[in-house]
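Taking the form predicted alone, here's one chain by itself in structure tokens.
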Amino acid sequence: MAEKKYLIKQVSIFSENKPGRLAAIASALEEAGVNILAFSIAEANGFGVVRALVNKPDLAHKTLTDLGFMVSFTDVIAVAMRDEPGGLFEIARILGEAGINIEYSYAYSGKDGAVLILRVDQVEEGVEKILAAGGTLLDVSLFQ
């Protein structure tokens, strides 16, 4: 069983894809004192899904549902990745060879290196395989 300390609670917010909706989400989170650490937006048929890592996921969920947004949680993992050619390949190869599908991902890069956020179909097995291959996963406490 994978260590729960690597399972990060991602907030997914479902909204109409129209001007001002992202601003409304960001404003509500700002007013609640919730910091957005990373996010991505996907669009389909006039609706959007904002996937976000925040420092206070439970407060974000309550704040946004109180405003009428549909919000859910998803467990994701954050993998430290080499910020150079081949960094993504290393992680994708480990998971692919283990038969673990990457459902979606997004990444960010900063002064401390690159981080790949992954939603995989077998999250606990994904954690185990990455650790076994010498990969570095970020602890959930870094996102709180």
The other form holds:
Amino acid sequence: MAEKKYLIKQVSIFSENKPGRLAAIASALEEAGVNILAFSIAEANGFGVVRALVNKPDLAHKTLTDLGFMVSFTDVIAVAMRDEPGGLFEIARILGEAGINIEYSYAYSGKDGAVLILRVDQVEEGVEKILAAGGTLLDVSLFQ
Amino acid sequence: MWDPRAEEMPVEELKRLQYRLLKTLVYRLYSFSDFYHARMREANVHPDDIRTLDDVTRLPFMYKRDLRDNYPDHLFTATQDELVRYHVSSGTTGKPTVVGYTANDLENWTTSLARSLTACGLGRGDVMQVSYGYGLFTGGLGMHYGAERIGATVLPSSTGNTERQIELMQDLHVTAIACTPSYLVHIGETAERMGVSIRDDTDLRIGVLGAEPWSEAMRTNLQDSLGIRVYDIYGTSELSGPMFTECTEQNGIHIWGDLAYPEIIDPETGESLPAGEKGELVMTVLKKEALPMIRYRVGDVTVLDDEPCACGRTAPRIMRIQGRVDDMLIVRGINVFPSQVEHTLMEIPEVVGSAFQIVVDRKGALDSMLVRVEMSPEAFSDKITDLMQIRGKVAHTLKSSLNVAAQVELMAPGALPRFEGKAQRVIDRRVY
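Complement to the form predicted alone: the form predicted in complex with its partner chain:
Every chain and every other molecule in the complex is listed next, the one we just looked at coming first.
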């Protein structure tokens, strides 16, 4: 399917909520030569999940798994956002009107403009609707 | 049956025999053991006061610390030239204890296991891999002689070098294995890694598992994954070693009545409890010569069942060991055993039931219990709501099985400590 090139492999890592865990993850990725392009931490009482877009997801998965971390892949999409007021609203509105739920998201302002990373419940439909509404999705090859 | 006359003895006859053996034992010890003489004097009981089997409750208890205080051999009632073997406990909970055996003691031990292994469906033609440790530990040699007695072929592989054990299991057509339940899990995992299916590529059909507490859920797992039948075995070095097993009914461990007299007591008050009630196991070994045991407080928590067993054996049974008296936690007035927690966690596929930790705290007057548990890698989702749901499910299941609320902390697989010997599951931070 055409949408495949928009599916980006995000690496998710379970982490107990205690000092030094993020440092351990970051240092392992550094040693393996994995670059982190975007990331976020979701935290609950007692534990957290680190989600990251990296340039070498398979290597990151293997490196962290070998260290005993619990790691999984999730498909996310990255939408180029106008870096001005209303940019986020545009995208959220498209998905909202299409009845697509955003499970979580995080954003970063890259050198080519702002990017919104999204995990949605119906990923193919999400891609379709965003493209149909004239939005720009970033190609996986830009990251990985 | 190995010895139908003893194993099917009518209950009334068995009780008369037990009374006779008890009376003889008490007279002998009152006369020849300084320790028991002093204990009975202290408790104000004389051998003449023992007039029925129930009078056993008039006799004082014996404790593990009595063995430690009399290290190494001050409690022995056999002279050194009568002793034919020593075993020494690991000393995980303190100073080691030394157990001595006369030739008759070894004979009774072997007889006990011969009956037990026969009850598990083993006999001539079987090849038994004894993967309990040999040496000072009683498991290896105890099983060894029991299995030889019933005419099985023994492979004394002892512990360790698992890949080699699996090769030998295949090459020598091993049909039974005696080891700890956790070692059998390890063997299963190692076999899988080697590309060997225990079910399809070996002749293994029976496991005799003990030396550590385990659960019914563990039995189901092992039987389903390996395609064999596994039986619980019971014993401690003070009783000689591994002595008693389940029969093929898998419904409790038969305690041979002509060798031992089991009681269940309330660990707090020392009062005898009727069959069916949970409490501490107390054992009187009726024929021991070198190191006699009258009303020995084993410290294991179980239930006695004296209903007739479907197999026809009349010996009473003890149910699966539920924990140690010294492990028993009282949280908000409710007894909690780590083994119960394990049992509950084993039934929840999202977590690793065999690795957990219990932390007990007291805030103000109120106890709080936290259970740390590792998530199964397959259950990991990067959505916080999914993880919260797993945590909620574990907390809910624990609450309904323990009757006391527990906080749950999810950990990554492998995050909790693993134990080679006895697991330390509980961190009790309460200040009394």
